[in-house]
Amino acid sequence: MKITIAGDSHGPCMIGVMEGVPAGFKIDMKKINHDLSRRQGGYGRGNRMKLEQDEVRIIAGTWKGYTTGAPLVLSVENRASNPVDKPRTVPRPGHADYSAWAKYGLPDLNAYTERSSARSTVTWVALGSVAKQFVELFNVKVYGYVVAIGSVCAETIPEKREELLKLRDESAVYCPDSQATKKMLEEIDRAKESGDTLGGSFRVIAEGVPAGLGGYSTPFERLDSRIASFFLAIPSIKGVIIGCEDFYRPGSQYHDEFHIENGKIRRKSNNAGGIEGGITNGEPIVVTAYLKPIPTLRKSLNSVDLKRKEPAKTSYIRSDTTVVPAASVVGEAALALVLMDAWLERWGCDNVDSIRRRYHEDISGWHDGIR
């Protein structure tokens, strides 16, 4: 499965094309379009999210609602348009501003804005969408939630999935934790009023998914790789940890022990976050991701002018405060991506009904101990 993200911040639209769909899939775009409402809300959001309505549009790929095994190509129109009017030339700290520069040479900072915007994340969280779906099929439930912006951390996450997804979509900042929420939402106020952004960091979970997903036989086809990957990938996230972030215990309290559980094979923790070896174990994936700050700051930062040559401040530019909360809903679509691939990569990707057969027998046949 192949994936492209085309389109500028302030273009037209933003697309983004999937190959290797499988034939006969059913898309349901009120999902996909819930999905573009909540990556558009999250305290701490800024003005755009107001102009803009993100719905999805199919452009090629299904017919009558069926994916046809040909590309799924995916869009969302841009309603902004860019603020900043003339040519910038004092790169940001933090943003791609002067990196972009030092490799295209483009004068105008302005131009690396468009292409190093979050807002190409729009798509992602749309193809997501569609993995989710897809992985859906087989009983798999891919969710995040906040677990931290600025210096506040939650501390009681609930344990059931349902009563952690009635709890974040609760919450103004999409975080399980009723007190933090409250805390989260008092420290964004803060920064907002001081000129300042805030960092934090998020979890993605997903469940249901089956043992032997991913492979060893290369470095780069490890899950845990591909994972990491597709997480970096995602503007401002600078780190990813798979499973339990406490590295400082010993192997007799870390590694998690096997079990039988109502006759299949089981363990007694879940500290690998569900991939050993570059493979999936058969428990919960678990992803914890970091971001920073976002680099656009009402309060100005020390730079320099790239054309004088000479010191200077940067100037304010159209942002959010903060974008954990959003960042959480393009986890959730990084990784449902990686698991579709690695599903289709396991049990084909002619047709739905034939990859459900080739599954269920496989799977049956694991759990039975015919393999």
Contents of the next structure:
Protein chains: 4
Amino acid sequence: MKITIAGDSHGPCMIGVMEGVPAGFKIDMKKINHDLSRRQGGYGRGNRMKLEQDEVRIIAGTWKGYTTGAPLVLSVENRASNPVDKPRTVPRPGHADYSAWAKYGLPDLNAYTERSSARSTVTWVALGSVAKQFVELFNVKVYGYVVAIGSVCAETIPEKREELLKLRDESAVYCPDSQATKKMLEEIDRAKESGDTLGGSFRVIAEGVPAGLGGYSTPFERLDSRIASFFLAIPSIKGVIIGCEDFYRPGSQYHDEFHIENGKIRRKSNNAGGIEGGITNGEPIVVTAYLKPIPTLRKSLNSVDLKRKEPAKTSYIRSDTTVVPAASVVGEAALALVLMDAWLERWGCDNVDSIRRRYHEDISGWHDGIR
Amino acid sequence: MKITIAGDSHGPCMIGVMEGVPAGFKIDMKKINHDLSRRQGGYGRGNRMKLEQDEVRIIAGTWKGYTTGAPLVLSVENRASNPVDKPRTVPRPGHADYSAWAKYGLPDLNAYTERSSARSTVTWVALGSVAKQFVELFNVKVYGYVVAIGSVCAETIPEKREELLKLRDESAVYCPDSQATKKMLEEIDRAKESGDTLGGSFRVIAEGVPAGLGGYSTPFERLDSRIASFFLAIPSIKGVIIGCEDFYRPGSQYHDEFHIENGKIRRKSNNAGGIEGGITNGEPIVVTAYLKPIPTLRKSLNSVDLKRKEPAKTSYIRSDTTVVPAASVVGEAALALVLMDAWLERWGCDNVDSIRRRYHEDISGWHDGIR
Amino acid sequence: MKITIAGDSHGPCMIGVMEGVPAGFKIDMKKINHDLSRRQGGYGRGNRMKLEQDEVRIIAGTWKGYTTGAPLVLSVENRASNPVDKPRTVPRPGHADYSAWAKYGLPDLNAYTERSSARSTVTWVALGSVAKQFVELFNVKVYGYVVAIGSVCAETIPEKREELLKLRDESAVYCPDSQATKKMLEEIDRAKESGDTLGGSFRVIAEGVPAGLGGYSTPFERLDSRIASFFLAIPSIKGVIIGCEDFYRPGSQYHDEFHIENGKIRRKSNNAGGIEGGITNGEPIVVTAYLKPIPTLRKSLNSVDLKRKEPAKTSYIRSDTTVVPAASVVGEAALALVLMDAWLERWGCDNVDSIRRRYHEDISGWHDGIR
Amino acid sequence: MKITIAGDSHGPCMIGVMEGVPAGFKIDMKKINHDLSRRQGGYGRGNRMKLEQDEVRIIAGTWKGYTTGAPLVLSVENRASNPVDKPRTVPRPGHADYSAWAKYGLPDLNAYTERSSARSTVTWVALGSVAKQFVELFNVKVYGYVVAIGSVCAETIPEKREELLKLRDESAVYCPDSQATKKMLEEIDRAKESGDTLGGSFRVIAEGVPAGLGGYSTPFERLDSRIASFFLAIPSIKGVIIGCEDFYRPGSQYHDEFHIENGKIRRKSNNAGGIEGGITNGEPIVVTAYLKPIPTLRKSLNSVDLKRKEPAKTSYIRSDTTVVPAASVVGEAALALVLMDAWLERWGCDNVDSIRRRYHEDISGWHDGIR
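Please supply the coordinates for the form predicted together with a further copy of the same chain, as a counterpart to the form predicted alone shown previously.
Complete assembly follows, chain above in first position.
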């Protein structure tokens, strides 16, 4: 599977291409649009989000509603007003402005915002929603939730998925801890008032993933490496941890011991976050991602004018206060895409029915142990 | 640049291949061997480390001491005793044993240890040392140090590289805080006594990297993504954070403001860890990596016998107590490899002299700002 | 540089994405549209070609007319009537129908035609036209012409480019031999009358390519390999030969001897077709490609009904008589794309101006010989 | 599957790495060595071939005789005498000397011969022999034979594989036409006497390949493209044609009509060479490759001294008269590697037993037609 995302923030549309989709798979547009609207939501978003109601369109890759094996092309229209005409020469601290200028050498920093903007994540979410639908064919559930925004951190997170999702969906910041949610909303209001922005963290979980996906034989087939490469390809994400963050624990308290339960091999804990030796171990995959605050603030920051070579202040362009809730939806997409890719690697990529057959054959064999 | 690493833990040697090395580059074997010996050191290593004095050999890619553009092949001999003969069917919690079995289906778990073992990092270090030498041609310094082992965390870390490295090199655990070092040694001794293992964290820094490496135009050219994919390809590493970990700070206190100092554009802080928008910004690159404790303990853990399908205890194979210091050397290699790759992308990959010429031309142009 | 092409024959549009385009490059839409119309022309095309006047649209990747380094997305609308509703179960000999069914397993063969159709080459040509414009910045001229259609083969081909192109552009089949052109038209008329189709061959030449592009250090960087992989990715092309086809000649009469002319190293012949050891040698690149006749005939062929499992005749769908002239335009695109890719590899990929500077520096150095 | 080949002509050994080999596959070393000795044979080889009796060694990737999924590393020792000490500055026409200098800029042309030499094909053959063994598990037979050497072309080639191979193995030039063999030997003798070299062509066939491998959905998954990229990565090969070379035939006489024979879908001809629309169609794959004469002649050719910038004559280094027979063995390797790769794509890459199970399930389903 190969993913290509393209499109400029103020161009006609954003484009996502997925190559290597197996034939015979029916895509549910409503589910994609639902994820697109979740990406647009979350308390603390700015005005652009209200302007656009993102909707996906399939440009290619299906025949009478089913995938054909051809590249799947999804597009989402941009409805943003036209781009500013005046060249910008004062880089925003924390943004791609300065570093992109050092790379590409174009004199107008606005040129860079077209692609470095988080608008690019809309196709990420659209493609990821397809991947989520794909793994759902095998009862894999991928879901994310917010852990922290600014200095507020969730404290009680339900263990059961249903309960967790219920609470998450009631929270304006996608956080399954209602106490924390309340504090987060207050922190966002305060930041907004002072023209500031907030980072934080979110977690994505994939339940129902069978053991045996990924690998250690070559470095970059490790599922940890692939997950990390997808998560740190998302704007604003600066860190990722797989499994339990309590690295101070000794091995005997960290590693997940085995036992047998109703004839099945099970674990008592899941500190490995579902991955051992770069390969899924049958437990839920758990990924926590860390976001810096977004770098477009209403409040002015110290900068320099690259043309005049003198000190300057950043000017307000447009801004959200926090994107952590939205980013959790992008994170779901990232994890789903990694899993779909690993799935096709293991069970083939030509036809959904044969993938299903092979999957069930393998799964049923595992519980017999070594033969 | 393409990296290939191969070799089995008990095979004759470990092999590393680097394709795309520019011609005309003189490799210093002593520096590679020095890094190999640093990788073997660090308080808390087991006996295998004493057995082997790793030494690199160039198999291909040079002509009279200089690279030719041909694939560079490095080999490091294995001196470990022969592998055990008896099949092993009880997986170690935290190790690749169980997940690899689910993937590959071979009945003897020993087969998996040959490649999932951290012995694989020896070629990683050898290739990374070449990369470090390459970027040193441009005055880039890549160095790592230990931040935490078990529950002990370094508290005072010097800002100046020279001082930091002096303290690090005096520390048996590669930690530039001598107070912390002392406590770490004690914690290691305690863990060793009880047959346990310890994880922790280390940091790698690259100083002297110019702005403009990496990219945001496509997701996986982002330097953050590439760094993450390399670091999480290292056995035992479960997390990575680029730049400042204080994600609770609001944007106005997180982002690194610009100012002009002696006609040069500078920053007051480096919370971005040298990367903005997936591209280097001219400040040092700062990567912190998190390690789980190694999963081979002297202490027995609960497991199951995959053949008999009944509860079993893991048996002791051989073990270090902690590998955090060694991992910091592998981390240096990872960062250096990412940088060398990005370097060749920007300045070409045919000949060291023309890379140098182009680099200096670009660098000298930057300080003039937008023309 | 990474190329992605997508789009279904009867979908809304065809999409081409080019990643890794350097910033600061102005794209001429007229030149792309000119190549698109050349692709639609050539005596022997069917009715669909008249229906559609292909026109390119830039969806993303430029800012005020210049590339930004962002992925360049081109789209060309489809104007073909809606696809047939009735499932098709009788495969056409020579087409992807049968083999695609064996791969994807979908019951309606129409599903496969959507992507296996030569309509896919429209984006190939659009992207290739961008690549031609790019290499033209360095005075590289890429042009193709028809060598043979059916049993008629060009006999006299002018050596000078201007004369060759003049004759080619006067020929309804893009063949620079007017005698041969006449016979080709007759052969096409005869074939058309009998409901048959014709293959043939064409040649693509790139003049002005400097020495030193490509490589032999790894197998797939060889420029021959890359050219071959691009040409045999074009529907109907079944063979490719680089340089002189007289393989019966002994080495002393095949290899291109060197001499010095006005202080420059030159060759007396160009049997190598501009590539020695997988690397350009400064002489024109010469590629000849061979096409089978297209497999959609008006004349019925013997087939089987895959559903009923009984003999059946192919039914007429829609057809050109020959596509050799059109394919020569696709071949130009293929060669230009390979060259642009090799160019960026050698001279960097961030900014057109720095590529230009580096190119001229290298070129000027070569004629001094070994220093 | 990823292939890496490395090693210098006068270095200690040549290295081949195959990543993505499924576990549980027993490799027969004798078969590899047999192919290595076939590569060294063929009338018209020089003295180096007698010097070295190539023998393969497995460095990594097996455990007790079976593959483990780890990268398979093969090495073949070099026994050639030490490289010449004197720098060489006169490029051989037809060789990489000049073009490599333009790329890499090193002053001694000997540096380039280390990797551009056809010695590199030894690992190609070793890895290809593994691939041949792999596809043989599924009754696929890959074999090559010489079609033409210099001006002599085989005229009668048996259709049955057994008969063809018997005649080929009796021929000193691997040509299944004994009359042609005789003439080829004479032509080789004549060329040798005059210090010249000969090119020619060979064909490789793969029998027993099921329909459905490859693809057209993206350009480079086309099996034709992949075959071409592998064949033109072999030194001296300048062209490749898949299937029937009679491109003058009209479509009605070119395309392979279907019929039903004993309930199976069959073809009357195989002009497509086993590939339609970039996908195997169940008929034998037929690839013909064309070789230029090797560029190292005993006879002097006109050249220039790159250092003195004056005319010069090439000096004799060491030479074969023709390598067409040897190249046919490398061609077998190339085709087998492409097929193994396509096989793993379709049927998974973790374990040989599950690949076998899935293969048989698919194969048995095909003859039922569309359900």
